[in-house]
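A lone chain, given as structure tokens: the form predicted on its own.
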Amino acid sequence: MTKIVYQGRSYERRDDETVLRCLLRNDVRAPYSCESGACQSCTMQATKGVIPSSAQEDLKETQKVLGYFKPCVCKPEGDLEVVALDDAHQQKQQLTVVEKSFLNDEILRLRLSCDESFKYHAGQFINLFKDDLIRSYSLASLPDSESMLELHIKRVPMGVVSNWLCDDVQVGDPLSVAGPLGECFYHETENEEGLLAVGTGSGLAPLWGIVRDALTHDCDKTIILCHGGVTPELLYYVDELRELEGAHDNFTYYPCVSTGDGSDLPDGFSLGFPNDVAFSKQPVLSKWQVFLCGHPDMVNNTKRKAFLMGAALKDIHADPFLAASRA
């Protein structure tokens, strides 16, 4: 017999019994529906042990990397420690603000230090807590080469948390966070043709991390990044991205402005929404990985169009964020 460890308790798994059936037999409440691996409503995350490949069929490559699996069809050969997705990585920890600066009139950059090791993939996000409020912010930093975590925070009119971070939080202050979370990060896939990254506003944060992570890991496929704002002044990291573009022949950066007629645009800027510019530069997306972050309408519309232009659903990455939530 093998053991299944869940929420600190160990359960003996009977021969030919799935992980889900083992937990249900021991009165563990777990979501499920079809019990055939089709609906994926029972998906959990394994933190220790070996997952059979059959229990990860049809999952995204990034989900497999994170240890996601379908317990309803999982019959491990050895012991397995698992957590529910709602519980995964939700233990709070304290980070310290070590740098605070504004990248433009509405985007704040916070850099945070952590006493303990903080393992994450470039492009994932953390949940930040203020009293009973929770906000999700993407990580713009690289896990292997940068010691601090970097957040890009857009000031939201009447936004309690964003204005608190912009106006009241100071260098040296502790912040309570949980994570990392999310599946929007780069993982090399078989026969991939390239990477297309599209973002607006502070949605550049995860894309800045993802693109640099791919290049750091010697990705030699074509990489295109389109970042958009209403005016040129609302874009940021333009010089840094152009420097990155100059250092890598396979990377192209398009700063995009969505208003005006283009007559007064600075050199090197494109007129139009970033998704429209992206599709004009790369109209065929078969075997391309697509990364999206920014305004929800842009993300949803771009998902649909990217699929129609050939991108597989499993290769379209975007983490949904709610405007506000409570603990």
Given for the second form:
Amino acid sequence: MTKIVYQGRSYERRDDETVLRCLLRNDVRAPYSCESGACQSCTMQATKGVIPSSAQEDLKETQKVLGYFKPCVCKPEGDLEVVALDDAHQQKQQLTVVEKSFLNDEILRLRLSCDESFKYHAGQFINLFKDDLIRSYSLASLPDSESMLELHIKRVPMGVVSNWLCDDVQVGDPLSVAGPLGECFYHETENEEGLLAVGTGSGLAPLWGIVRDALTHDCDKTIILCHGGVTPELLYYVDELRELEGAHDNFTYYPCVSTGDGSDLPDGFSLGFPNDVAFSKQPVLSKWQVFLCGHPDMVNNTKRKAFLMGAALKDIHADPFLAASRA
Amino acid sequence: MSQSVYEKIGGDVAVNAAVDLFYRKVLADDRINGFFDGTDMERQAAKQKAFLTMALGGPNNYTGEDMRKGHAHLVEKGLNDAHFDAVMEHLGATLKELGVPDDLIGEAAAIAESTRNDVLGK
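Can you swap the form predicted on its own for the form predicted in complex with its partner chain?
And the full complex, kicking off with our chain again.
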């Protein structure tokens, strides 16, 4: 008999019982459907203990790293502490604004102090609170080398939170955040051929983190980043990305502009949507990892197309609601 | 009790290999991919896996009533026998591509076929 600790309460698990059955027997209301490891509707996160690998079969590599598992097919050898996904990492903490600068007319860069106790993967996001309002912002910083969190905030017309951050919040102010959250980050997979990152607007934030994360971990696979904006002025970090490109033979950066006929396009810019440019540069995506962030329509269409072009579903990373709730 | 096709071809691992192949064929097929517009791809793939697991005789808890309810909104949009046939085609082609012997493909097809009336709300 082993113990299952769920939301802080301890339950005795019978030897032949799955984690899900144990919780249900104890009247815990947990969502589930197929009870055969297929539908993933019961997925939980283990915070302590050893998960049998069979209970993580066919989850994304990034989910496995975070301790996600399927309780309906999980019979652990020892004790396990688990939480429901909704409750994972929702604890708020206060971080102080240490830098505030505009990257262009519509995107604000905010840097927040953070110490080593804030563990995250480049590309994950945090939830930021203003009274009862919650907005999700991707992390653009690198956890190992930068002792602060970097957010790229797009000013949304009439957006309560984004305008407050742009106009009212000052250096030295505390902000209430929860996280890190999300599965959009780099984790090396077996036999991977390359990394394709596609983003629009402030969707560059997680990609800026993910690409640098891969490069600093000596990823020698082909890495392609396509960043799109309506006009050249709406792109940012162009010089920084070109510098990164110059320093790494395996990394190519394509700034993309979606309007105009191309006649007044600055040197080195591509005409078109970043997803179209990406597929023209890399039409075969079998064994590629794909990272998407930005406009929800772009993300959803590109996800489908990347899958049809050969990328495995578990190698396509995007936090779709992130773009939808971005403000 | 004799082994199911699911057990014979290698269980969960084999089904995982089949899901992406099968779902890609379905999404690439203009006869039926309109039914998947606007759906969440991860959820959809999990459903495809549950369907394949069931067709192969593996563990599942799906009832005819589930099938009926789950597809009712698609029947309203015009889901019919021709669409069901297209999915059956992709099921066969996927299993063939994975090297599953013809007699086992036949067994899987028979199970999938048995859901036709429920899926189409007949």
